[in-house]
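A single chain, nothing else alongside it, follows as structure tokens in the form predicted alone.
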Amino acid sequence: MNIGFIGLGNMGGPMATNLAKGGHNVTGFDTAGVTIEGVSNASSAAEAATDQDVVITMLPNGKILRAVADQVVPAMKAGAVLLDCSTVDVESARDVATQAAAAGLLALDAPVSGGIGGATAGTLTFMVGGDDAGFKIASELFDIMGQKAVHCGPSGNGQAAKICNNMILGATMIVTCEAFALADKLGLDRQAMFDVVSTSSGYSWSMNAYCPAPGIGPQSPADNEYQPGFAAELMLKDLRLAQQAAVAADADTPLGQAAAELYAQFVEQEDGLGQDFSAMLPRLAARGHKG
């Protein structure tokens, strides 16, 4: 396939490299002036998206989104389809698929899971939002890009699902991270309470997959200091992505709240921007409840 792809950053490089490993022309363009083994340069997004079969973006808001859109919708060729890969909130997402529809192209939202590590190993999974036309299309480059693609339905709705989705693991790894600070007061051993919960009803993919306390389960960034595999200031804005969800359709998500406003507070008022989003476990541990 002939391909355009906008945003070649720490996501959309590697993914744009597997694809041009894979056998496709793919064209990028970045505002940064980027330049990628094997992908073609294009001097603006338009010109990224113009007789292109699938044009890929990879973008960090809604905001971003929109404006892209309004540059390569006119410029793509009628049937053409639109892949966005940004993780964004379901409105933006629903709108340009509207846009790119009434200008005759197939319309996907798909953000990944996997972060930069899957991005360039190519085993990303996919929730894409759209139709069927345009999965069908671009399950090929999914399988190049990454292990999984699940297609949750019309246009929004991968939005929807990678918010919830991590909604659950934000939430998820505050209480592990609390379990592990009570248990250190407690005198229980981590590895103790680790070998207890692994295996317990408490287990969880922030405990048995990611564990936060250095030194305990499978390789984690606990184990480097908390250099990020999924940065804490991301996980803000997936929570507040899913909080501003949760507004707009009158959804009941105290605990998602509780989540973004700790998050909030330890990525903007204390030392969390840069760390991962298990570096919750040394911030818990080090001070008492703060009522």
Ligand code: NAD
Contents of the next structure:
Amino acid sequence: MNIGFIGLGNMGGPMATNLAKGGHNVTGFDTAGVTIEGVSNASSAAEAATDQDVVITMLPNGKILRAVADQVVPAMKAGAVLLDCSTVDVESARDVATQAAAAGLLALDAPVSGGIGGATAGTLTFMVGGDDAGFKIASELFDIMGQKAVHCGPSGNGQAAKICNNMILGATMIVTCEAFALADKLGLDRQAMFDVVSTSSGYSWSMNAYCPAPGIGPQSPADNEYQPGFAAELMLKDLRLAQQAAVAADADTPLGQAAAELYAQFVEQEDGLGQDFSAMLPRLAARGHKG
Ligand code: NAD
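In place of the form predicted alone, the structure of the form predicted in complex with nicotinamide-adenine-dinucleotide (NAD) is requested.
Let's see the whole complex now, leading with the same chain.
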């Protein structure tokens, strides 16, 4: 396929590399002037999008996605697929899809999980919103860039799935860290707590696969001085998107809200910026009951 790829950052760069290695003809554009081996360079987003079968965007946020969509939608040929893999607010995803459909394009929102490691290894999970025709065309590309693509329904539903998942993840990580910090103060050994909880009803991905306590459970960022991994500021971004959606949809999400507030404090007023999101454990362990 002929593919335009806009946003060649930490995630987009390796994704574009994998598509080129997979035999596709990829033309890239990034405002930072990034160049990628095996990917031709365009001088603008519109140029990267012209005459392509699929245009992929991997951008920081919804505002930038909307600005890029204004440039690429008029340049794309009818019937082509606009595939946004960024994590953005549900409203921007739905508005861009409407704009693309009005121009005779197929639009998909397909945020990912798996991080930079998954983007490099080609093992991302895609959560996809949009119609069947677009999903069928993009499936071949999902297979190269990832290990799983779930079609979640119409436009915006990929973003909805992503923020719901990460709201669970953020809240679960916090309470897992709280439990370790409480266990410390009760004289309960961390290893013993892990052995019980990881095989009891308190088990979770945060405990079992990404244990926030160093030296316990599987290898995780805790064993590497909390270098990300999944950075606390990216968790904050997703928790804020979840709260934005909750307000817009009038949904009651008190724990999601508390998680967003705690990560905001950690990242913006304390030393959380640049640390893994599981560094919530040393933060909590260093405090007393009143914070
Ligand atoms: P990044 O900042 O490394 O990359 C974004 C790129 O977009 C940058 O290279 C930037 O120069 C480029 N860009 C910005 N404005 C542009 C424009 N108008 N036109 C063209 N290029 C432009 O970010 P990233 O880590 O690659 O993340 C990209 C998206 O993926 C984000 O929405 C993020 O939330 C999501 N995501 C990231 C991770 C992760 O672990 N990094 C995991 C899952 C999802």
